[in-house]
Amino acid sequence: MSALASAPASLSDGPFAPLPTPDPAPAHAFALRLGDGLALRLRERHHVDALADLLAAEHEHLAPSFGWAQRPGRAEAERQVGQGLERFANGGGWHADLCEDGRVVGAMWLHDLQRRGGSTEVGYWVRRDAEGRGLVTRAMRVLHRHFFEGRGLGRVCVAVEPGHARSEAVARRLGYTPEAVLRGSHVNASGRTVDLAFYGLLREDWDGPGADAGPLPLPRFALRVDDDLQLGLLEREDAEALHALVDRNRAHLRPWMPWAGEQDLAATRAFLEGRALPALARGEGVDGGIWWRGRLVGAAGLHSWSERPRRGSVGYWLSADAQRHGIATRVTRALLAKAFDDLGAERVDLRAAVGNAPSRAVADRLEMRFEGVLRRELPVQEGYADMAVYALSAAEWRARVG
C-alpha cells in the first residue's frame, strides 16, 4: 500500500469527544460532527445529483440572494462540487452540506482558509422550511471552536451586503464586529454593483465554549465507523504528523511496506499534495487517519476507484500499539458499506502479500472471497511477493448484509 499522511501535529492525539449517536450525519458521509443534532457533509462528486434537486426545489428562495442560485440545474451543482474539492485539495476551503439529523437542510462553505495564527471568511445559506431557528448560528458556535481551538486561526468573518438581515443578525448574535464596508465590490444577484460589509471576530475576542463543554470534536471531516473509531480525510497540513507517526513504527511496517523503510517527509508530503488529495478531488479515491478513541492510530482508504465499471481496493496500515483490537476489520468493513452502499460498488478488492497473515485474516473475516495469487506482484523488502487477491462483488454485499 502507499504511503498514507496523517493528523496535523496538533491534532495527532486527543482528547476528542465521543461520537453522538445518533449520528446527526447522513450515512457513509465524510462529516464534520457538530453535536446538537447538527453536522456538515463534505459534498464528493456523487453528491451532485442530489444538490441539482435541491437547487432547483429551492430556486425562489435562493434566487434573490445568490447569483449562481438564478441558473439552477446539474452543470451548476457539479461546478460548487467541484469547487468545493479543489479548495479543499487545495487547502483553501471546503463546501459542505448543513444536516440535521442526518437531513441536508442547507449548506456551508469557506473561502481563503489560512494557516495558523490566519483567516477564513464563511458563507452558508438554508433551506425555506429550516429559517428562523438558529442553525446557523448554533453551528458556527461550534465552528468557532473548531476554528479556534482545532485549527489555531485568528480570526473568523462574514461578509454580506448591506441591508441583508438575517445574515446580519447571524453575525451580531454571533458577537462579530463591523470591520469594513467595501464600496462597489460586489455584484449582487440582481447584476447590481453594491457595497459588501465585512464582520470578524479574532480569536481573543472569541468567549470560548465555556467549561461544561466537553472534549473537542474531532476537527475534520471523518467517516464514522463506530462510537469510537473514525476515519478522519487527510489534509496538506497532515504530513508532519504522519511521517512521525511512520518514523515511530518503521520496523513494525516495513516487511510488507517499503516504501515505510526510506520515506522521508518530502515524500509524505509530495504524497498528500500529489497524490492523495488530487484523487479525492478527482472522484478517484479517499485516503483518510485512523482515529481510535481519541487517538491517531493509522491510515487507511479507498483506491483506484473507477466509474466503470465501479469498482476500488481498500487498504490500511496500523501502528504496532494497535493491533489485535479489531480495528482493520471495523475500518475495512467501514468502507466496504461506503463503496457499495453510498457509491455503489459493483466490485471492491483488497490485496496483501500472501505472508501477511494478519491483513488476509481481514479479509477473511468480512468473508470476502479469495481469488487466487499473483505471482511476484507485491514490492516488499526482499524485493517482490506473490499477492493474494480477495473481492466482493455488489451481490454477495446484499447477501452478507442481510
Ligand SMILES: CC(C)(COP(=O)(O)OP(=O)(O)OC[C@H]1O[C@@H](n2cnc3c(N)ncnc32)[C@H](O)[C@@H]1OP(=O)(O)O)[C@@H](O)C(=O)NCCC(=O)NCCS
Given for the second form:
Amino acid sequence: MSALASAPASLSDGPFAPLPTPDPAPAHAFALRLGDGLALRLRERHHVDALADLLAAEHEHLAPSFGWAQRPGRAEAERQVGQGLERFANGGGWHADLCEDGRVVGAMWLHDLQRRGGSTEVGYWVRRDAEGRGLVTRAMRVLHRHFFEGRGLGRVCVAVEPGHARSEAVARRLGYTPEAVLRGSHVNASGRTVDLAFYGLLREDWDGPGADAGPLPLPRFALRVDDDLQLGLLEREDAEALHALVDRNRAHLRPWMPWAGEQDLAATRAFLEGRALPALARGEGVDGGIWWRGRLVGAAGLHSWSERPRRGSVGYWLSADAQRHGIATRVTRALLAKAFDDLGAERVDLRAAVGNAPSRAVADRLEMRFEGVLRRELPVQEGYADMAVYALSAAEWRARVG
Ligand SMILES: CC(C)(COP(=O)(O)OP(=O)(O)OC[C@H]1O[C@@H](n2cnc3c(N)ncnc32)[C@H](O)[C@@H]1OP(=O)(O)O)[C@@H](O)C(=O)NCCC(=O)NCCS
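Could you present the same protein in the form predicted in complex with the named molecule, rather than the form predicted on its own shown above?
Starting with the chain above, the whole complex follows.
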C-alpha cells in the first residue's frame, strides 16, 4: 500500500487524546518533572516578557535578597533567560521556572555544573505567596536523585548570605553540611561586600530517594508527548549515546540522511556543541532525543526557526526497531503544538524525499497540506532527490485541533 493512501488518524483520537496523568509543567514546556505536582521549566527566549512581569510583581519580595532584583524590567529578564540558555548550551547549568501544577511559583538555577563525580551549586527563590510550603525543599529532594543518580554528580551545594534565614533553613532541612564561610567574597543586594557561607551535600552522605520514591524521573528537560514518550533536549553529554544509536542504524538511516553514513563520535559532538545547542541558545530551533519507555530511540526537532514570518521545519528519525509504533507521528504532533500554540508559528513545514514513503506518511497522518515537489533539492545517499513539501498554516492547525 502506498504511504500516501494510508488513512490519516484524526487528531482527537488515540495518541492525540488528553494525557491520563496531569502534567505539572505548563503546556509545551521543556521541563524536568519532579513529581508531586512540581516541575522545572527551562526558560526559553519567548518567556522573557512573562519573566519580566513576574520580576516586577515580586520586586519588593526579591530586592532585599538579590542585586539583580533591584532593576526589574525586560532587560534584566532578557539577561537571565540568555544567561540560562548559554549555560545550558555550554553544559554549565541552567535557569528554570519552578512550577506547581502548571503555575510558575519561583525559580531555580544551577551554576558551575561539572561532569560525573563533580559538583554543582543551586540557587532558588519562590514568590511571596508560595513561601512556607516546603516547595524548594521538596524540589531539592527530587533534584538530589537527578544529580546523584541521573547525572552521577559527587556534590551539591548552596551559597547563603549571612542573615538569609529561609535560605539557610532549606540547606539545614536537607541535611547539608556547613563547609566554609568565604569572607568578603560577595557583593550583596545593597552593594555591600559580605561573607558567603557554603553548605554542601556529598553523594555518599545522601540518604537516597526514600522507600516510597517512584522511578527516577527522566533527568533532563523534556517535552512530554505522553506517559511513555518524551522529547528530551539533547545535551553535550548525550554525544556517546546518540552516536551509538546512529552507529547501530547506519544502514537504515543512510538512504535518506546521508550524514549518517560517516557520522563518528567527533561529528556527533560537533553537531551538538556547534549546531544544536547554539541554535537553542539563540532561539533558532530545538533538537531533542526521543525517549520511548525510558530508552533513547531517535531524534526530532524544530529547525530553521525564523521570526519573519514565524516559521520552522519539523524533522525526525527513529532507530529501525522503534518504527511502526506511531512514535514519529506523536512526537511531530507535539512539536507542531509547541510551534503553533507556544511559539506563535504562522507556518510549519515538513520536508521529505519523494521516495521516503514512511516519512511522507507521518505528514499524511497529521493531515499536513501537500504543497508540491522541489526538484533535486535534497541531498541523499545517491546524489540529490526531489523533495516533497508539506505544511500547516496557523489557521489550518487551529481548524484541525479545534
Ligand atoms: C521516517 C520514520 C521516522 C517513520 O517511522 P514510522 O515508524 O513509520 O512512523 P511512526 O512512528 O509515526 O509510526 C507509524 C506506524 O506505526 C503505526 N502506529 C502504531 N501505533 C500508532 C499510533 N499510536 N499513532 C500513529 N501510528 C501508529 C502506524 O500504523 C504506522 O505503521 P504502518 O506504516 O504499518 O501503517 C522512520 O521510517 C525513519 O526513521 N526513517 C529513516 C530516517 C528518515 O527517513 N527520517 C525522515 C527524513 S525526512
